[in-house]
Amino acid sequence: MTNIVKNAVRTQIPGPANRFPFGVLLEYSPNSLAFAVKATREYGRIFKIPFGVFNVNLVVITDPEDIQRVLQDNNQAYSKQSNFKMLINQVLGGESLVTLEGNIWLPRRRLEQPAFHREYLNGFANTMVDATQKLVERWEGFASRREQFELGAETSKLTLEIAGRTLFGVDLSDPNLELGRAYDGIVKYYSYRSSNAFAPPPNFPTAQNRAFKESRRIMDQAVLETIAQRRRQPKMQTDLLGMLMQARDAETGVTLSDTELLGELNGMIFAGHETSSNALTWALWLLSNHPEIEQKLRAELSTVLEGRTPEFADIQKLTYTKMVLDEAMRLYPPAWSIARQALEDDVLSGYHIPKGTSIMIFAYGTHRDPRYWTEPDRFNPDRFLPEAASSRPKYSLVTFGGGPRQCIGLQFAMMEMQLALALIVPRFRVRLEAGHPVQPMPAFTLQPKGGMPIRLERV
């Protein structure tokens, strides 16, 4: 027995009984979020979820100290969870920063980081504003006709257009583009695979698997053709693909291959656009239910912008706008959980964590823990005033992960969402369709179950 086990306070992590043959899988699989919320209330900040004859115990943690140990202090002892990596790599059609590990991940991160430095983001602000203005024009028509539409579909169209244009100059949201339809098929396939524990293996010739493979083929072919065209006609490019193609490791001189570029672009599109889309959807809905906060946000936008179109230089001045987004993502974190796997024995909350243990960092539970958040279910952006934020543990909020693997696109996403709210909120009020229940649904991101059907009112 290792010293770490001898020194551990306890070895039996609390949790529900492991019932034969599937443990709690049949209860967990339909709604893992609801199951984890219930288990957190019953068992506390660490518990295990057993899956019967599969001989797997998923250990769930919500305590900020444990999260900090896994993501930062002892991060080298934890890897991306293997089942998650397999599914993501399949969906992305290749490896990217989302799933790469260790000695491969670090040089890649170092190579790509300059493309996301703040000074480079200035060039993307105009694209973000232009795309949002197109949305505002479309919404003017919805408002004049009092037409109902699905809010998530619209925010997804916005962030997908921004992702495609800033990455490699293509509007992926265009329904007339085969590429846009292909991407939509890939997203639907991920939702299907991640929410169905008994889905047939990827190589089985089911309708879902065949449709996904065709979508993946179309997407990869289009991206690789774009890369090949850039290689034939090299020139300075202001999009992310151009920056990544020009990036060279300072120590080794290595550049990214076509296959590596493909994986990274797919990863950035997939991981980037849906998280921002869902955060905007939840933020607009929360504002619609809190008119006093909505009015305070409009007052900041009026003071800072004075009726003009927002620019990159305005981002740092839109402090309350950022607080609104931070609070929306606290309540409804797009990355509602983070998966890891222990590469060696460790101790969390005084319990022995054996090598090979699957860990779920339950961000949704941490974000609603009354030990760190007063009235945790209430929408209150003032929680993010500097004096309030400084009194909480650092990892009581994990909207963009943490440690060395914190999301590389954090500043890009926040800028995109701040600019979107700055253009939408002064013009429209969102009104949920009467009687429609709002319930969070865990998929790749935390989405409103059944969508968010709304109508608009002009301000």
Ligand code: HEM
Contents of the next structure:
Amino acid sequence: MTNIVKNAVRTQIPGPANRFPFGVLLEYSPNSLAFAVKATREYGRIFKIPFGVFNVNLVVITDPEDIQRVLQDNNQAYSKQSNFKMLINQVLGGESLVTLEGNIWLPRRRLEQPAFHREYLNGFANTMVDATQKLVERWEGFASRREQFELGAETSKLTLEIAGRTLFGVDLSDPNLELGRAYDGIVKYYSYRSSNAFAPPPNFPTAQNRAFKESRRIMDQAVLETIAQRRRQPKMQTDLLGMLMQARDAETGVTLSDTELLGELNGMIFAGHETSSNALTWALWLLSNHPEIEQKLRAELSTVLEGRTPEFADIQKLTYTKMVLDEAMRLYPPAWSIARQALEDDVLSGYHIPKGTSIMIFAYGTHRDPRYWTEPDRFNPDRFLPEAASSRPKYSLVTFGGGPRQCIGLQFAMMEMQLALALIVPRFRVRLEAGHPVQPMPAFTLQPKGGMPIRLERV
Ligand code: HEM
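Next, report the structure of the form predicted in complex with the ligand; the form predicted alone has already been given.
Up next: the whole complex, starting with the chain shown before.
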């Protein structure tokens, strides 16, 4: 035991009492977000959630100092949480950067990092603009017909098309493609498994498990065929698969095998599609409720773009657009929690954390902590003006995680979302269907419960 652990004064982390047989599982499992919000109010910046006979030690943290310790300063003492890892690997059919650890993760991250550098991202801007222009065309139709539609379905179609095309040159959002439907099945299966504590394991022959396995088979076969075809006819490809196929470990010269490439593509699509889609959905809804902010955003777009189509070089100039997105993701972080497991004893907020403890970094709670965010529930992009941002602790905002495992797709995501707002906001105003309640719901990402039925108004 380290000195720091010996000197820890407290061992009893506050939290609800354990109960036989499942502790608070039956209240926690159907809506872990609402449970954690309530418990944060009651117990503060660190608390324990008991699960009865399951004997899982789950500790929730929201304090920036604790988060910095787990994600950065003492990150080698924490791994990804084992249940989370198991579920992701089952759903994705194998390991990827998202779940790999230690000695295997580091060289993989080094190998992939260059593919996310600005110079490469530059090449994706056209695809992002092109996909958003297709959305704008569809929306012209919705607006003319005053037709109601589901906002999330549209942003999801957009980011899925972008992910598929930039990753391996296939439009996964095409409903006519078997592949698009298969991918949809995989995402739904993840939500089902993650929100049903008693869902039977994948090998049980239930209808859900069978449908999932078929979706997984279709998806993997398509990706492996693309890889095989490219191995047969190697030519310079500028999508991410192309870059990953050429990437070589700087020390060993080793390249990725087909199975590793498959895992990586599956991981990237999964990590990058629904996250950006939900962030855009929340941002458009928040803008519709704040006309003065929407107006200010429109003014920036008009000054920077002067009516032309946005391009890569504009991204850096669209500063208010970025602030709007940062603020939308503060309020509704797509990754509303981040899971870790203690590999050794540690101390957080003065409490002893025994080896094996599952840690939930409750990003949603941190992002609304009134110690760092005045009027935390108010949508106010000015919080992200440089002087305001520099006065807060770094880890009071963990939208993209932090430390060595910070999101590799951060710049990719910001760019696709900035370009999307730049094309949508000058043309349309989003109007939520009157009386529809909006409530965040935790799944893989934070989604609006019951969706967001909207109509459009032309600007
Ligand atoms: C708004 C959009 C996005 C959000 C909010 C987001 C959030 C996050 C967060 C919080 C993590 C850290 C998870 C942890 O520490 O356990 C992460 C990791 C990751 N993200 Fe993102 N992400 C977004 C978009 C993307 C995109 C577009 C891609 C890929 C094209 C991507 C690929 C990844 C990968 C591969 C990891 C694992 C990195 C590693 O562990 O080395 N993400 N993301």
